[in-house]
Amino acid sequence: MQIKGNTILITGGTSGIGLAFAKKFWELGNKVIICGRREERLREIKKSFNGIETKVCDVQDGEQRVELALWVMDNFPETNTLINNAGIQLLTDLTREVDLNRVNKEIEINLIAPIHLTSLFCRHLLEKNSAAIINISSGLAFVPIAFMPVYCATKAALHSFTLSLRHQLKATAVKVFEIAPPSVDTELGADRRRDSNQTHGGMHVDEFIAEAMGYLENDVYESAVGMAKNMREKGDALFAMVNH
């Protein structure tokens, strides 16, 4: 993938991996557009990084996804890269009746939104000489942690979806990437921490971005970063260890 000269839309771009990708691509001279739910945070980012464009959008809402796609294509028709990054990670106790609102929210944001946005942008991207779709899955797509079963299932489904998408676009100029992060020290997973600002350890986000960018630049279409490599390679053998 060319890592310069693009116009890139990143969902979930107000923090964590999404914001780190936005900063890195912006530093390389790309046009970067980010969306997220937090309007105040978007204003701060736009002010701090001259040239990063922002759009308030809750990707859980299908109508807002359609509005986002139309806004991007109308205002930035040169857009040639979509990064499906937005995600949430919630605890789910399957031994009790689940809260369907939480389950539906996790599935909508983590899986349905990337599928829908991909379909909305696909024809637009097919018109470009060079284009890319980058889906952010997880090492937990391959080795689930049992106390967050819905999150892990959505990432496993996103992995499967990416394989099918790559096959459907194999004869086109649209490159399809999957990046599977390990545990990265971001806000993700705050649902299981008393203090949402508390660090949970994991790979530093800058280290993650450096490795992921190398894979993108070298056209590694499926890349598991850091500890996620073991999870991808060893799969079932690690399940008992992770869930001990």
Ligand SMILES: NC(=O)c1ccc[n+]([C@@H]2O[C@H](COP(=O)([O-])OP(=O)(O)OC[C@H]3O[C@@H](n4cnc5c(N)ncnc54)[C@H](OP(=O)(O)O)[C@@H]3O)[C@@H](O)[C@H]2O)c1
Contents of the next structure:
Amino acid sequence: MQIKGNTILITGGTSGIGLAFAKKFWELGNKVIICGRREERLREIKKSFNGIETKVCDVQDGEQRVELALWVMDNFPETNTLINNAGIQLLTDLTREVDLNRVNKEIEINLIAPIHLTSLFCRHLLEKNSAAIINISSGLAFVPIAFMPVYCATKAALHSFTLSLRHQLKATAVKVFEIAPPSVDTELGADRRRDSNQTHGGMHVDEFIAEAMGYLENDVYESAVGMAKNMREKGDALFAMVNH
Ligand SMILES: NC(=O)c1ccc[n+]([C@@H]2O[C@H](COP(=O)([O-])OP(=O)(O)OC[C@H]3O[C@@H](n4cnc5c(N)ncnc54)[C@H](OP(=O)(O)O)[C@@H]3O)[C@@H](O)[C@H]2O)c1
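Now that the form predicted alone has been shown, please provide the structure of the form predicted in complex with the ligand.
And the full complex, kicking off with our chain again.
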């Protein structure tokens, strides 16, 4: 895809991978719109990065997703790229009765929101000369970590969904990308860290973005970044190692 001259909506732009993509695309001169639940963060980002547009939106809520899509298409009709990035990662102990609200929340944010937003934007994107939908899945789509079974299942489903979406759009100008990150040092899972200064570990987010941008620029429609490459290629063979 062309990495300049776009108008891009990024879900979950208040931290981590979404914020890093927002900064990188902004630096390249793209128009960038981000959303998230944390209003204060959005305000700070808008102040620091002149021209980044922000919208408070909880993508868990279907009505807010519709409102977001209408707001973006009304105010930024030139929008030609959707990055489905917002996500949460929860631990789920399957040996006890699960809390359905938690399970629904994780599935709604990680899977249903990308499906719904894609469908809300699709007709709009089809009118553009060039357009893209970029889904952020995970290396864990291919090798699940057993103590976060719902998270991994949402990412495996997002991978499958992306294959179908790419097929449905193959004769159009809308390019469909999947980027599967490895472990990247972001706020993901921060709420379960004993020490709030503890890092997530893994790849530095800037290093991740540099590699991912290369794949986007070269039209590598499915890319596994860093260590996730191994997970994509070896799949089942790595399950025992990851879960030892
Ligand atoms: N970091 C990793 O190791 C890793 C590995 C593989 C895949 N990923 C994927 O990468 C994506 C980004 O995660 P990250 O690592 O950058 O984590 P992060 O730093 O926690 O960022 C998550 C982003 O998603 C937003 N978000 C979460 N729930 C939302 C909701 N209900 N409505 C709107 N926005 C919401 C958050 O914004 P608010 O809190 O302001 O709402 C935040 O901006 C996720 O899909 C994640 O699964 C990450």
